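In the form predicted alone, a lone chain appears below as structure tokens.
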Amino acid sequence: MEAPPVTMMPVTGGTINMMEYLLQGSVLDQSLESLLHRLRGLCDNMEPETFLDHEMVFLLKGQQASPFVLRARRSMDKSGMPWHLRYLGQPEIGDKNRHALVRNCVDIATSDNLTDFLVEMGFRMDHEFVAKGHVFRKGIMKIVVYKIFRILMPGNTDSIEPLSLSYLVELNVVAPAGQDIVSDDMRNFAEQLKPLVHLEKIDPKRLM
């Protein structure tokens, strides 16, 4: 069973306890300097971050219908950052007129030896995946734009090939749990973009 679709942020640090707002969309390869070329006017950062992380799901089987699913992720191009470890909650039904998707996110930084330390936990890796691309930021909106690498190799991530011919596009902001107002922002945001790309609250139990 994969795993739903998750928000790819950057290994650059993490954020306890909060909640996520999530819009999502995708563009394809011909249309990503157009993309980029809009959100260096409108964001803060005329010039985006760059990142190239590497991922790892793990799945924890149990009594429950569904494995319980753990994200494990490192920087490949920035030396001496920590892995990170990521869950993200179900996306709540809430307000159907809450203009973007909400689930709890849990994002912490570990130690180098975090994949033992699941794999002795019962966990097993479901699969991995190598994603490159930018960061913008407007205020507390984190804007990503990445391209997913599916990885030939199992654990070689010198031997990767594109997933697809287009960019995913995140607009994510991350806050305290009841700060729904900020999803107001982020679909003034996601207007500007269009029609470059349309940026929807979609839900996961769609996709799988």
Given for the second form:
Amino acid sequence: MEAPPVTMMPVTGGTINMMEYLLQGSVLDQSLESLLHRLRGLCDNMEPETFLDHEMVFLLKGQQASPFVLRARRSMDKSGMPWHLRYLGQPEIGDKNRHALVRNCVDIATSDNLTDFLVEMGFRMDHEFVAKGHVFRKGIMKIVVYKIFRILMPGNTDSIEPLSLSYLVELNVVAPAGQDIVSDDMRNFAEQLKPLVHLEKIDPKRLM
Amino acid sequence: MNNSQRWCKREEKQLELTLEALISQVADLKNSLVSFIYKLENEYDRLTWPSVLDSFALLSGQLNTLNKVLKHEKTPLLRNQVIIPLVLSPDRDEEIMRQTEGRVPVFSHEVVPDHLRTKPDPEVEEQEKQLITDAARISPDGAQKQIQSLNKMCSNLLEKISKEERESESGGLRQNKQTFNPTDTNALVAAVAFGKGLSNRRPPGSGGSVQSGQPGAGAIIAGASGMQQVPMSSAPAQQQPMLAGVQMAQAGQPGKMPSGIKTNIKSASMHPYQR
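Mind pulling up the form predicted together with its partner chain next to the form predicted alone we just looked at?
Below is the whole assembly, all chains and molecules, this chain first.
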């Protein structure tokens, strides 16, 4: 039930297919401050932006083996923000020269009754977590440094515990398909964060 | 007679080889000097000290090899050779022009004393004489002591520098070691990608603690039984045994408790998409 690969889909108008280019790494809690300092220097000059989000992952099990996955995210600290629904496709198996993980990506802002709607459609929540961290931007690149918290009581986002002693660092760009130059820019930026963090493309299928 | 002839020939051969080696060495030296001068003249505003040091090092290396060639055992005593100009003419000489790349057009009276001189400049000669008299004045013991103190100072300095370098290197290494943990990276990526380690597959220990913390959930468990069949398998199974507490802790619950009740009722009635 996965969407067909982007290259096969005809461009018949409507929205352009956007791809997400992703590089991931992690940093230990004790080195977080130095990483934030460096990012503040490297990235666009903005007010430091923190976030506290609650993400729920919904699965729709069809006849095929692989379920359809949708991610619903809501902001826990900013009121009045819409919910964010996201579809992420399978990583495109491009040539080895591509430095970032590339996958099809569809982002939609929705109203508050997203979970009800999804459940009505037949989705079931697979897992959820709370993400708390910082966001930086540099041009079209977005750098997110956040800690993942496990939710101990389903539905209760107050009782949470951190999943590990590290922060996850993600560098991602959402751009139209075919712009591989983006991954070069990402790799150059990732070089500047070494040796604090090693941002690389990590294939999630390897970690299953 | 034969022997001395052969010896003469050998000498000539050696001389020729030496001269060729010297010419190539000097040509190399000349080239590096040319590039250095060019660098100084044209790139002086961008020049960095390490780059200048590089050029000097190159020149010094080449002078060294030149010295080695001169000291080589196969080199005949050039001191015993004499160069005498045979013909001096004020006319342009094409051959000389070609050989010197246009720098010496004429082999004449003014050019020859400069190019064929063996004595150093008068000032230089004076300084050298002065140095020689100074050196002769110092007793051999005094000279030895001076040499030793110079050597000791050099070695002290070298030691200090190398210690500094080692310390800064190891300090840097220690600092760089533990800023990230690859295992953590993998765990976090797996958690975000497909929920590994999150509510779904929690270890049984924490599952037990959750059960005790949910007294109010008992009412929902009844309604949840119909709902539980969905995550477990796609085949409908109304008679699924109610594995209450543990399943409650696992996923399958929507995010909000109140809506959970409503949803459960709906899904218990055999949702069409479950097929």
